[in-house]
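The chain below stands alone and is given in structure tokens; this is the form predicted alone.
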Amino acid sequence: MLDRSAPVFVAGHRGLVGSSVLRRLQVEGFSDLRTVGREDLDLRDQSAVDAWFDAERPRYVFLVAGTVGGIHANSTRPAEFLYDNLMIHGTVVQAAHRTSVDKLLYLGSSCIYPRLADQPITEEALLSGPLEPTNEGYALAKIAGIKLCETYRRQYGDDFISAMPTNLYGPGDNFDLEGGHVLPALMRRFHEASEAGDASVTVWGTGSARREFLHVDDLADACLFLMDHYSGAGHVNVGTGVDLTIRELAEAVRDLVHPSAELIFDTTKPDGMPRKVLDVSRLSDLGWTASTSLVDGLVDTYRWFLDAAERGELRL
């Protein structure tokens, strides 16, 4: 178990995952939480990160910072996704090692797995086949992050662990129509269509691709669980183990936000991987399972969306 009074660094605390991890740690009673914004620290700059670690001396690190986005963002900005994430992962892991951090959790992504991996995807599927081309840059950076933690553990004995979450959603998400992930982008499209009185909403792809979705607060809970209970070399999948088609997801969002809307699928847009659902038996065997249903999670997310829009605080 982590010492609740020790200094903890949440790297990426303003993002979807980081803000949720911060909330979870606060609820859990951690009394010394350290954060820093990108305006004060460029996590791609090793000397700056080293100086910050020397000054702050965290004992635990949640490395959840990174450049993220959906299919459009990944496919149009591959160099940015690869460079930014490689550098962020490298500087923080090296600084954590150099200052003898007690434990670090690195958060990857399920896009690390091959495009045609057997489903559900086990942790052993890593590097067993070609990646999905639309997010190859991001995936390569995340794979490098996993291997970075593994090699620092093997060479130096550092207690650095990795978790690989499935597709995430929840309060604090990015609702940008082009840069965001599929669920928040759908929610915004249906909301704007409802506000405008539009009779239909266009969805990218055929609607046949299958995806798994995890509420970000469940992920935050899983991250703390792993930090408290896991110190293995291998990365651990985090998800629900249940998937649905993009059509079914769009219908669920429509039923919540704009029930009368007709769905139109733009088949000129890519689907991405045909199916992606994680085998979460390793995490389940450790004693953790997700607790938020998709229906409840969508309601929670849309409520947050409406409140944030009213306050003018949406990430668009």
Ligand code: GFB
The other form holds:
Amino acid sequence: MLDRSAPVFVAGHRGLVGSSVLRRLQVEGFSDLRTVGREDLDLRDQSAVDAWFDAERPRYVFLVAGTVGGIHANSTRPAEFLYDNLMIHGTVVQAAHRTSVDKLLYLGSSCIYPRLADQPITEEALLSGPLEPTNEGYALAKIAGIKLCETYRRQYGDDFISAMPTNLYGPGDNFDLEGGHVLPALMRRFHEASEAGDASVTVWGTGSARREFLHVDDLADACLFLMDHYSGAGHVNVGTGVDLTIRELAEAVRDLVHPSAELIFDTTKPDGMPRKVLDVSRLSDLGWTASTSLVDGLVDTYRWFLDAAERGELRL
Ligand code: GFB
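Starting from the form predicted alone above, please write out the structure of the form predicted together with the named molecule.
Everything in the complex follows now, all chains and molecules, and the chain you saw is the first one.
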């Protein structure tokens, strides 16, 4: 168990995951949470990160910072996704090692697995085949991050662990129509169509790709669970183990936001990986399972979207 009074660094605290981890740690009674905005610290800069760690001396680190985005952002900005993430992972892991951080959690992504991996995807599928081209840069950086944690553990004995979440969504998501992920993009598109009185909404791709969606508060709960109870070398999948087609997802969002809308599929847009659902038996054997249903999660996220829009706080 982590010491609730020790200093904890949440790297990336303004993002979807980081803000949820921060909320979870606050609820759990952690009394010394440390954060820093990107205007004050460029996590790609080793000497700046070193200086920050020397000054703040965190005992635990949740490394959930990174350049992230959906299929379009990944495929049009591969250099940024590769460079930013490689650097951020390297600087923080190295600084954590140098300052003898007690425990670090690194967050990967299910896109590290081969495009045609057997489904559901087990942890062993890593590096067993070619990657999905639309997010190769991001996936390579994430794989390097996993290997950093593994090698620092092997060479130096550092207690650095890795979690691999599936596709995430929830309060604090990025609702940018071009750069964001499918669920917030569809939610916003249906919302704007409803406001404008439009009868149809465009969905990218064929609608037949299959994805699994995990509420970000479940992920934050799993991250704390792993930090409290897991110290193994192997990365651990985090998901629900349940997937659906993009068409089914679009229908669920439509039913909630704009029930009369017709779906139009833009097949000039890529589907990406044909299917991506995680085998979560390693995590459930450890004692953790997700608790938020997709329907409840959609309602919660849409409520947050409406509130944030009213406050003018949406990330668009
Ligand atoms: O969420 P998404 O961009 O992530 O797309 P990936 C998932 C699927 O939804 C794809 C379809 O088949 C898209 O074609 N889709 C339909 C849409 N309408 C839309 C839309 O309006 N916006 C978006 N974005 N998609 C990402 C990776 O892949 O997954 C990242 O690029 C990251 O590296 C993330 O790992 C979890 O699952 O395809």
